[in-house]
Structures are given as C-alpha cells and as structure tokens.
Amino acid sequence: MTSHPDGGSVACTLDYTVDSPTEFVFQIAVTTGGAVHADERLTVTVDDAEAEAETIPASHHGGRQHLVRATPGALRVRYTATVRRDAAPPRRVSAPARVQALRPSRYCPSDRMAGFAARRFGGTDAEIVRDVTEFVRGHLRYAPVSDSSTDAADTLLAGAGVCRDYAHLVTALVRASGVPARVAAVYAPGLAPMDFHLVSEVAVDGVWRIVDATGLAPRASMIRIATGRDAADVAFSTLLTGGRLTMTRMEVLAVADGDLPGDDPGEPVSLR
C-alpha cells in the first residue's frame, strides 16, 4: 500500500460581506487525533475586530466544526495548520459506520440507482469499486455545470460535473452495489487550481480506502477535513440562520512535505 508523506501545510481564507446577524458553521480545520497532529490557528474577525468561534464536534466520523455568530460587516475566517502524520494502519470499518455508509442520502440517492448499478457492476467489493471508479472517470467530463441541488442521479444524466459530483456519483453507485461508501472533504496538495476537494471513501476488506475518480491530485498527500454521508455533512461553510451575505474571497492552500508522490489508481490508499 502507498505510504503517506509525513504531513504538510494548509491554509484558507474566507471573506464575506454580512448584511444582517448571521450564524455560520465552518468545517475547515484538519481532523486530528490518533496519527494526525496539527499546529494550527483559527482567527475570525468582523470589521477587523476579533469574533468568537465555538468549537463543536462534527456530526459524522470525527472532525470539528466552528460555529460563528457574525454581526453585520466584513467577516474574515482564516485557518492555518502545519500537519504531521505518524505511521498508522488503515481505519477499520466499524459496524455503525458500515450501516450509515450503506444508506441513501440527500446527494447520494443509492436507492434510486440500484437497478442501474445491478446491471453494470458486480463481483467482489474491490472489483465493484474499481469498475465504478473507471466508469465515472470515463463517463464524466470535468466542467462546472452543477449547482447546490445537483445529486448523483442528476450527474449521471448530465455526464459532467466537478469534484463534488464525481465523489457523489462514485459513492452512490458503490452504495447501490452493496458496498459501504461515504465522502471526505480534504486539503489536496497538487490540486490545480487549488480549492477544497471532495473524494469518496469505500469499505474494502474491512478498512476504508480513498477513491478519487477525478485523478486531479495524489491521494497519498491528501489531508482529511471532514467525513460524512455526502456534501451536506462536510460543506466548508453552512448558513444556519440569517441569510443576507455575500462571499467576496476564498483562498485555499495545501502543500505536502517534500515531493508529491505518484498515484497509481489501482493501488489502495487510505486517509489517516
């Protein structure tokens, strides 16, 4: 199995104009614990005055969210981290995680896609994952044709999408074939243009393996932010209350320690 780089450096800056009192939840901090350690800093300001960010657990599979109550003004959220990763075995698939990763979800309606999946995919879990990944890679054209309402079935019909759509389609088809699958939001060194990235995690031989049908960045260099059923669980920013705001800037940076690794799509890779 491919070994991971020891870590890297990540950062993001999110700027908004807020016109009325607003509650946000941000998921931009690296998932730490176990083999992953981060020297990190999160700052939130409104009109250059420091504002509070309340840290709360993510609702799925670890990770952290930050709840921000913003008053009107220029809101800036800035996160930086230096990440170190120790050697560790792949994450085992727990019974609760397996059950959750087999259920349909908002953007991965695997129940609606079961007939299509049954006709196209079969064999061992590893063979299903391989064939689904190859199908999605060959079927989709990378293009910004989707919006916040697009689910995996829409993407299958459209034949195009961005990383979120690739991950949703892989996840939905793998689930529909009886293999547990979920998504992970990651920082992805080597991605161009740089952005937050979404990939699939699939359960093969009792452990979680990462799948990225876009092939846009080496999987071994990716650093986990959040994990969930689909993008609804792992969005970098979610508006809870209020609603009069405009994003004016987003910058994301992810750099691996040392050279970027190669990435053989057929070789199993796991996120720590």
Second form
4 protein chains.
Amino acid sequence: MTSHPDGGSVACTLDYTVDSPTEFVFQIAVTTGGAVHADERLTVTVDDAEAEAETIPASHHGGRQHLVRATPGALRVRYTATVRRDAAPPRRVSAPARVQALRPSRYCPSDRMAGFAARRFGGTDAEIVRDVTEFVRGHLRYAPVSDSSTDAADTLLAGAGVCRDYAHLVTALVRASGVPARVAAVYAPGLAPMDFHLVSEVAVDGVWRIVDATGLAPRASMIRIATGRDAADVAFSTLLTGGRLTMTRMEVLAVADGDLPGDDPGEPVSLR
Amino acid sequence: MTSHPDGGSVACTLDYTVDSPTEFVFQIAVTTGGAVHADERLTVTVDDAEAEAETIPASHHGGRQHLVRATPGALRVRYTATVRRDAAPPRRVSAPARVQALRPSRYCPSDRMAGFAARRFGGTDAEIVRDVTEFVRGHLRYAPVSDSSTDAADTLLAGAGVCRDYAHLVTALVRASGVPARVAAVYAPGLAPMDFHLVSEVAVDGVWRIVDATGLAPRASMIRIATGRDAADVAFSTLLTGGRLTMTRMEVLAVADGDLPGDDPGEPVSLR
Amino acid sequence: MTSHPDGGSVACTLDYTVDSPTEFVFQIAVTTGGAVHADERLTVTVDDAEAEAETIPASHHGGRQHLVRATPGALRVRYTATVRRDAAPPRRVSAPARVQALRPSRYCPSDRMAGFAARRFGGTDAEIVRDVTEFVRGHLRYAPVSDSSTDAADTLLAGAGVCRDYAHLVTALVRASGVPARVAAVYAPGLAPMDFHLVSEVAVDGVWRIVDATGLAPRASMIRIATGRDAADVAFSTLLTGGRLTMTRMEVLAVADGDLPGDDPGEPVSLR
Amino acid sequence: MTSHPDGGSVACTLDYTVDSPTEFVFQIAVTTGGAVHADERLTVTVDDAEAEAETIPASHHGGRQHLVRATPGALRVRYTATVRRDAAPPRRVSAPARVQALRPSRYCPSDRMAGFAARRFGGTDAEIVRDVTEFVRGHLRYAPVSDSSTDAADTLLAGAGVCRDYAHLVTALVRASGVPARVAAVYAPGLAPMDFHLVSEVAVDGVWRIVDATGLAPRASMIRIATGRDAADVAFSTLLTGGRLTMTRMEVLAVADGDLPGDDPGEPVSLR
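Since the one above is the form predicted alone, can you give the form predicted together with another copy of the chain too?
All chains and molecules follow, beginning with the one already shown.
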C-alpha cells in the first residue's frame, strides 16, 4: 500500500460583496507536512487592495485555516497551489485521533444510529466499511435535497443527498458500528462539475482509508484540504461575526499531474 | 376472504390512586356495529362507590371512548365483554378513510420517510405491504427501548422497539409508499405476556388488512378496540386535565372461542 | 358573544399541467351547515372538458373534500361561493372534539413541548391562550423559512415562519398547556397578499375561539374551509397517487360583505 | 481578574465488572500545565493485579485521557490528586479555539437554534452571556429527564434537565448568538450530591469565563478535567470497543483548600 509520488494543481477563487465589517475563516489551503509539499499562493483583496489573512491551525489533524477581517467592498480570496507528494506509507491512526473519530458529532450523530447499524452491519472492520459503503451507494440518489442543517439521520430518511450527505451517512454508520470514521474536505481532480468535495476517512488495520460512496472522482488523486468530524469542522468558509454579505462567485479547479487514475472501489486508498 | 363466525371474551382492570380531581378518557371497550356484537359491562368506582362514565364516540372510524371524572380515592375501571362476530365480507375502504390514512401523523411522519420508502419498496400495493412487513420484522429487535415520544423515524434508527413501535414503523413506511395505512388497538388472544396490543391496518384491493410484524398473536382472533392514525388516537387511557395520580394495577385478558388459529403471515386477514 | 349576520364572497382557481393520471383531494369549499349557507359552484375541467369531482366528508368536524381523478392535460379547478351567516351563538365544544384537540399531531407535537409550555404559561385557560398568543407574536418574525416538513418545535427554534407556522406554534403550545387546540383553514378577507390562511382554534369556556398571532386579517370576517389537528388535515390540495404534474397558477379571492371590521386581539372571536 | 493561588484535593473510584475484553478511555485526570500543578496518582487494576493505562492527549485544549485495555474481571480505576494553582491572569482565547467554539456540535446544535437566540438575546457579548444564563436558570427545572442522546434543543423543549443539560443549553444559546462557547468537565468542591460536573465556558473580552446556570457549586473552586465542544468530548468514560460490562460503583470526591468561596453569578470567573 505504499504509494507512488504524484501531485497536482489546485486553485479556487471566492468573490463576495461585503456590506459591513465581517470576519471570515477560510479552509481552502491544502494540508501540507510529512510527504506533502505545496508551492502555494493565497491573496486576499478588498476592492483590489491587499487585505491581511492570519494563518491559524485547523482544529483537527493538521491543516490550516485563514482568518480574514474584511472591510466593506468587493472581497476576493484566491488560492493556488502546485502540490507534490512523495511516495510514503499511509499514516498510522494515532490513539487520540481514533478516540475522537468514535465520538458522535453534529452531522454524524452515530449514537442515535447505533441500533440501525447493529442490525445491518457486522464482521471485521473492513467488512463493515465495505458493506456500509455499498449500502449508502445503493440507498442514496444524488440530488440536492439537503441544506446546511441536514444530518446523517435526515439523509438516511430522505434517501437522497449530495457529496456532503454521502460522506456524512458513511461516516455516521461506520462510526456507529464501532469503527473510527471522520471526513476529509478535498480538491478532487476529475470531479464534474468541479467543486469542493467531501469524503469519509475510516480507520482499518491501523491506517486511514478514504471512502467515497459517490464514486464521482478517483480517490488516489484527491488532495486533502481539511480533516474533521463532519462538515462543521471543514467548511471552506465560516462567518465568525455577523455582517451583511453576498457571495457572487465561486470557482474551484483541481488537475492531477498526468492521467487520472482509475478507481476500484474494492481497493483501499489512503490519502497522504 | 369471507370469514367464519367467531368470538371471544375480553376483560381489563385498571386501578389508580387519584390524589386530586382528574378527568380521564378510556378506550378499552370493543368496537361494535356491523357484524360485531358484544355483551359487555363497564364499571367505574371510586373507593367502591359507583362513578359515572360518559360514552363518547371515538375520533375515528367507529369505536367508543369513556370519559370519567374521578374524585380523589381508589379509582377502578373494569370492562368485560363477550364478543360474537358474524361471518361477513371485509369492510370496504371508504374514500375519507383512505384520504386520512395517507396523511402524516405524530408517530408516523410518513412525509419525512418518503425518500427512504421510495428507495426500498415498490410494485403493487400488496407487494409493498409484504416487503415493508418483512423489512420491519427483520430490522427490529423486540426490546423496550422506546418511550411515549418515540416516533417511527426514531424506531427505524434504533433498530428495536415493542409492539407500538413495530406498528408505527410498518404504518409509516406503507403510508410513505403511497398505500393508506393506520393502526388498530386490539385485544389479542394468545399474546404473552397479555397486554393491550397495537397493529397496523393497510388498504389493499379496497379492503383493510391487518399487519402485525411482531407475529406475537394470530391476527384472526384479534378484537378491535379503537382505530386511528397512530398511538395518539388509540391510547387506552388519556388524562384530559392534570391531576396527581398513580396507576397501581393493570390487567388485560383476552380469550378466543375455541382453539387459537394459526397465522400465516402471507395470508391476508381483515378485522371486522 | 352572539354574532350579527354577515357574509362574503370567495373564489379560488387552481391550474395544473398533469402529465400522467393523478388522483387529488381538494379542500377549498367552505364548511356549511348550521348557521352558514353558501351559494356555490365548483367546476373541474381537463382541457376544457368537464371532469368529475366526488364530494366526500372531511376527516374532521364537518367540511367537505373533493376527490378528482385527472387525466393528462390542463386541469383547472375553480370554486366560487357567496356565503351568508345567520346570527347565532358560537358552537359548543363537543366532548370528542375536545379529546381530539388535546392529542399531539404531526405538526403540533404538543407532547414534546409540554415542558416548555409548563415553564412559561399558566393560569386560567383564557390567560394561557392570551399569553401563548403574545409569546408567539413576539417570538416569530414573518419570513418564509419553513417547508412542508416543519413542525411547531422547529418553528420555535427557528424564530420565524409564515401563517402556517404561527398557527402551528400557537396550537402546539396551547395544547401542550392542557387547553384543547386545533387549526382552521379559512378564506380571509383583508389578507394581503391574498392566499389561503391558517389560524388556530382554541377551546375556552366551552366554545371554540379563533386565534391568529399573525394579525394579518380580521378574524370576524374569516370563512371556514376545513378544520383539523394541523396542516396535515386541511391542506387545500393533496396528491393521493403519484403522477407527474406542475401547478401553473393559484388564485384566491375573499371579500367581506360591507366594510372590513377592525380586530381587537383581546376580544374573543368565534367562527361559525 | 487575576486570581489568588488556591488548590484542592480530588479523587474518583470507578468499579466495573468486565465480562469480555474491553477498551476504555477515561477522562478523570485534572488538566495540568501553565499555572496548574498536580501531585497525582492513577491506578488501574483487574482483580487486584495492576493493568496498564496509556496516557494520550485529550482531543481539545490540553487535558489527558487514559486508554485502558481491560481483561475480564473486576476492573478498578482510581485517581487521586492534590492540585495547586498559582495566581495567574486568565488564559487568552486563541484564534483556533475561538473558531472551534463557534461551530455547532452534537449536543449543542447552535445552527438550529440561531433563530431562537436572535429573537431573545442581543447586545454586547457580556450581556448575551448574562441574559442566556438567566434565561436558562429560569427556564429549566433540575430533574433527571434526559438521557445520553438529549441535545440542547431537546432540553429547551423539555424545560428540565441536569447539569449536563444546563451546560449544553447555555453553550448552545451563547454560541448561537455568535459568542464562542464550549464546555468544561470539572471536579466541583461543594457540589451535593458529589459527582462529576459539567459547566459552560464562554469567550468574553478575550478570556474564557465559566458559566454554571445550575449555581450548584462555587465556580472559583472548580478544577478542570477536560474541555470540549460538548459532553461528547469530555465523557469521563468511553467504551472504544464493545464488550460486556457493568459499572458497580462510582465515587467522586472534591475538596477545596480552605473554606469554600461564595459565588456571585454576576462576577466573572475564569478557570486556570
């Protein structure tokens, strides 16, 4: 399971019209460190004048957030990075990360779904992950029926959702079955239409594996932005203080070096 | 599907210690009329003095409720009936009953479960009913994990429940699939331990059929007390006005005339 | 509290493009009987050819529904009525209606809100109704934040809603406080923009009183269409069987005879 | 707001009968570092033979967890500590801690309660905290009506709860009002009956302040065990892998050095 060196290029542009002073946190920079290197550039401007972005650690598992204090005007946040990943064995699951990935969270209330999971899924950790993934792929229809308050239990009842909902339902059911699970926000080369993407990350045999029940992009080419318990932790943009504003444009780009790999859902894939 | 004449004997005793004036509604008398005749007796006493019980129509589909105004003391409600049922074809589903049995209700929020149902169940009405029943029988573990606020969506997540929860989950999923469904509170000869019982009633081919995913008692011998959208309509006892009281004893008895019949879950059974 | 004779004129037109055979139930005709008389006309056409509408009783408290089987084409449902109401004392609250109006329902889960209500509201029934109404008027902001699955507990948390949500929150809190409460769908002269309207109906001193925390139209001029536990019972249109269709137009009209009366929220108003 | 040196003694004993191999995480050790020093001792035994406890960092904000792998038998976990705290200014709120304390969590779904909060609370951060605290103190009745799946929205509806529910409701409403809020599990000298205690911690004027709407113990004497978004993060005991077991005894002790201080709810208190 040692991977080959690979890489890619990513970019995102976010435009807002800001009507009153507003504090944002952005999570759009790739998670670097270990085997992952990025040649990157972040610019924040208000009415074309450069504004400051304070880099702060993400709440979980490495990763960075950028805190921006925007004055009224046309805010533009632009991030570009060229990413290179060395060949490396997958990272081991640490004890605190394992403990945290077993706790219920806002959008993955695994405690409420333990009964459902116990009646449907069992066996080894790998079997549970495989069966949950197949269940979610078969049960959900890809459709924009959810909103920002939809949790995994809602999605199970709705039988439909988008990538966020697929990731939450997989994460919640795997976690409810006693296997550590969390989410990763990623740039996903091959995704169409291109957007930020959310996938699950599950602990099997001591390493983190990526699960994406949508099957919309090859896992091996994904580039990690942020890691967390659910979408509450990894939102690409969070308003810290009120403020009136409108998003006017959002553009995401992700390209893999070389050809896009295939993706066999039965094959474990870990993300450096 | 015309049934043979049959019958049975039922009884129930409810004892309460009432500390302040209290108004109750009891639904413990069998639903009579049409092919169902009862030789019955209801007595209500407070400290052994007879108290009044006002008979009022049940909110749905025939049936009776008894309104009792209890003064402080030892309240005893005792009902006994010998029931005889003539051979008769099952009652047709009326248009208003059909409309009502398609609407979401407190414990059967079928609107919230329409997506789940659509992804799992389909085909003819009879196939939907069969598949929902098998799903609920397989999915639930019989265990007292619910309380009076548990609805069918909670039960789906919990993977466990008692007869009330089985009936609610069947009713909600059938209704969510577009087939009219409601509940019936019944005396159930053969049930062990003996208690009030709740089952589903679904409209297939123009007649009401009984579904009991618990399989705990033969449907043909059940004797209908009350009919409603869910347990909110058919509770055996409801407090109308506050009042301090304790239930000290509850005893239910139901015996079929002759031997208990077998029950083939694949065979449709209608309750007169 | 005996009212003066009054009346009004109402109309509604509903247009649909129906792509496959569809069964509807409409609740748009006014509730007549007792002191209320209507000179009315309902026409249902598909591509201008007359279609049949079967009148069936509404599930609650009088009122009528119309069952329509539509073939593909342009469906138009048009209802007009001239309504005359005799002076009459308000109708007494019957025992079964009282019992039913105390039970929790899909959108008014009063059982879940009993604790909240007990901590906020108390006193006589009239005081509870007054205080709940003032609380809801002050707590909610009129805004279209809800959807068809929103219940009264959701609305309490959201702090906003439309007439349906105001009616559900008043109904749920009054009912949770032990006072019988239900909803009435009405034509509401004076409402702007004109639409179907939903209000609460509460039992105080043995009669039903109208409560409308939105204050958007005078209660005395409202003309009752349907009565029920919550919006699930009184929807103006319900699809009974799937079918593909689009609503293309909806027009509601309601005019009072003579000048619109004022409305003093402190004054009890009963609807015949 | 610089505090005086103080300290205390704490102890807890947890006994379990373990029937099959089980992995636990305990969070019972006090959070040390900075101005807080502990002379402590943790012993874990199975049938009186010493078992291993692996110390791992807590998921948030310092603090430690202990991972225990228990073989079948009588498991006893015993922790004692003498704690000394130097006089020190309260710790500043770091940017990542602030961001995290604004995100919704499992038991404090602040996103769902933003509307309710916006209609009730406003002004400066300090005013919001004061008003939320008073609201929660007045709205809740101290009663064991909740279970492990109860969240802050449930508690608002229920109008009752225990310390966990008070802390969740304060935290959720403060956070929903845009002020960072989290929870702290503490040893609480003066609490009766003695138990683990949960309180809120809110960010006002750049420092963390303790809020305890129960008023059951003086805040200044509390000794921090763990910090997190809600009870999911700070449970004193978590089962990582299934296993059959029974808790047979739980004893918590907390004594302040010197006399217990008074506690003026209007006075800000920070916990080192």
